[in-house]
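As a starting point, one isolated chain is supplied in structure tokens, in the form predicted alone.
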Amino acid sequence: MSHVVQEKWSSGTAFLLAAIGSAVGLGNIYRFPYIVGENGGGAFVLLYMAVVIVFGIPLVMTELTIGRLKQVPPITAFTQLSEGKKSQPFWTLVGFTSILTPLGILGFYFVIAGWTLNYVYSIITGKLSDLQEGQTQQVFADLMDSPGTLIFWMTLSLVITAFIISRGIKAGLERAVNILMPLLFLILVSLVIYSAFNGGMVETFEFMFTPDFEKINMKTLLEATGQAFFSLSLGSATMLVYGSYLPKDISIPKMACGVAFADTFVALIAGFAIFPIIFTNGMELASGPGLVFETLPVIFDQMPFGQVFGIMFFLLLAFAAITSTISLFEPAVSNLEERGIFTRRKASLVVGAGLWVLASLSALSLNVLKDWHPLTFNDTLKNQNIMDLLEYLSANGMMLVNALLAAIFLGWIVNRKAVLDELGLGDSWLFKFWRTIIKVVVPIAIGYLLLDFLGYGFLTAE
């Protein structure tokens, strides 16, 4: 039973900004453009968009619907919606694991968010000036080897997130995304405009939009599906919670389409901001931290007004990280508050304290604990440190499990008429198509992805 009347988003726009902020993270800024080039260029873009439409939008609708049906946090929602079913204890457990998953993600995500804040500071203070690429690699390596520095910046990112969450929906989440999201878009567009005048746009268009269908295979499909799931915050309880704050007069299908479109748009635009800079300077393409923390600082240092654009770029990364950490932090806090266990402020402190311990262990696993591999008894996980494990198990495995169970829950367990009324589509072909996708297609697809995750994906076997 709910003890607290939940706040609501003030408008559909406020929800959209928050949901887009959740979806737009570090993966959109540097990972998506890179995997486009690695997986067939324009062919991969078409495939990714198809995955977003066929799987992504229906699953966003599913999680928003579960959240808004009872307008309570995930554990209570799963419990109430399965009332009278023999499987109710199982679904209550599903609600619980859906809240644990984002906490596991935050265990490593706060560390990476700290890196972005550290680099903003380093560029402002001139610590990255007059360095060659080999030297920036050393700077990054030195950061990884400095437990005190890592924990300081990780703590700062956590404190910012906890402070925003503690202020509630309108004064906290809404106000933060109303400031951060326009700034994020402004910085991204500014970088694109700079790139347009600086050259490299033609190469970027060819790189991202020239279809190479020979590179499309089942592995590419899995890559596109995995990227779509992570990018749209599926299976992380975010959309469940954000849906519970969504007023009843706002259309769930329209909001789901808006989130999916904006998230994909930002990912594509990020490519036009980053890759012209890389091509113009004749630098090697690399994925992940190598490109962002080792290659780009050298380029920013060498180009006109480079310090300004360097600060803007790492602020962009920091804003993208913080809007994501806010959404991942909210499910646990909302659950504690709704049950009357703590006030929102105390819940933010308690969750924050637990996450500080977990994120500190992640930071230490990059240096003093780097040789500690907790799961040596498992062949797949035996060489992974704490940070690796959190990313592998939470951001890959559990997100897939949660998304699969949410689809089964809404498709097979929740009353059909209640879902029909909530979506507002009427008993139309569109509703029937969505329901078929959720009941049949999504479980089969995610089931295969989980087999691949566990090492039994026969279609990707060498």
Contents of the next structure:
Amino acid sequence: MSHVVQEKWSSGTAFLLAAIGSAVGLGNIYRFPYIVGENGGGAFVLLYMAVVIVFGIPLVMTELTIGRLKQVPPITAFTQLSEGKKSQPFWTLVGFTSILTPLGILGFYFVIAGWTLNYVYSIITGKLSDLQEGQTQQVFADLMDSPGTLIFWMTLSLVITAFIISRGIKAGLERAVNILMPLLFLILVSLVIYSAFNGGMVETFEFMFTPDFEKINMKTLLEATGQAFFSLSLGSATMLVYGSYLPKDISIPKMACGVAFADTFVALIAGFAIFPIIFTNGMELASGPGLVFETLPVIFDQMPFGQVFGIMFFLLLAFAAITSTISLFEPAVSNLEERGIFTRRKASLVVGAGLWVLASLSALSLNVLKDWHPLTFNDTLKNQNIMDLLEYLSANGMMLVNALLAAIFLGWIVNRKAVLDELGLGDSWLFKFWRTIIKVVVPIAIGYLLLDFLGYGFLTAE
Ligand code: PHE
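Previous: the form predicted alone; requested now: the form predicted in complex with phenylalanine (PHE):
Starting with the chain above, the whole complex follows.
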């Protein structure tokens, strides 16, 4: 079926940069800090790290392995690896839904990526200077109320992404991450140093690492798991596709640990960049999504060199977002290209056009379509507009489903010997331990969380 020979990453480092680029995104720098804030700090951070180690690393290994076994895009991978099984049509379908999930995520992710670009512009042009606290809320609210502006910046992030994708793995993705990832790291380190000079580090340390176990319940567990999966780019075909470009001589377990470590490290560091300035300025931490777009701009406005650091901060967010959007865009393009349906360039254009419509609807659901709730048949869904739905269904629901199915697939369907050879761990206790996790522990635990998600509610019922 393969019409095109797939390009490969030129080295393990190239893969690592791209995969870390995918993992590190709005999830780490925008979402992680405010969820930690909302969940009271230390206990949540510990729980999060536990989830990354117990489920995250084994699942990243799982998805990379499924991708690399046949070195083909996701749909074909599921089909070929279930050759001769009665359940083959089902697994082909699983491949298909795992391609749709990242498109759903992009439907809202591009909009937020657009906000970050808009903020860089607003700080440069002085729109966020000399403001009081309430006024930044107004600036943000005004942005949400401007369909044209939202769509403009969303389109810019989409065009940049589609352009990078259209150039292919080496000339597009690799080059982009080679430039963006070092910059991202440099900015992040500068921000932490800047924060450190302004005080608040001790409080931050205490806040992030003093656990109050009373704060842990099933709901926080679900939230930590969702956040970890989102942050590690699981259940969204990304790791399948990035794995399919991974040369055979590179160790999957090592790569998986590298990605998980770097991703968690950046999330924590983002906390160390943001919390100290919040603490020293006596601002509210539990302010939810407003933390980055409403609270931080006030502080940047008041601090020495705040404008420079404000620009750097939102550029950091924008870069992190772009290295993630390319990884969400790639699965669909890779499938279309492999099937010979379109050339890579045409595929980027077609997928881009479809996504533009979806992301525009999402941008409009912040204003003119705010009260349009398309799905009314279910209690949880009936009050959600398009952007809410995309986030809820793709980032919370489908990601868990896909990751769960990938684990069941590799654990129960794919030939054990093939998996053993692919991982290169030998028939060791480590291999057996990993396999038990994906065969038994993940299905039970994630299945349990999913039942809750589906509204059975026996976990969260108080
Ligand atoms: N991991 C990215 C983030 O933290 C989001 C993402 C999810 C990217 C799924 C790819 C796949 O922002």
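Numbering follows the first chain given and starts at 1. It should be emphasised that the depicted structure is a prediction, and the values quoted were computed from it without experimental measurement. The term rigid core refers to the maximal set of C-alpha atoms that superpose within 1.5 Å between the two forms.
Look at residue 36 and decide if its Cα position differs by 2 Å or more between these two forms after superposing on the rigid core.
Superposed on the core, residue 36 moves its C-alpha 2 Å or more between these two forms.
Using a superposition on the rigid core, decide whether the Cα position of residue 221 changes by 2 angstroms or more between these two forms.
Passes the 2 Å threshold, so yes.
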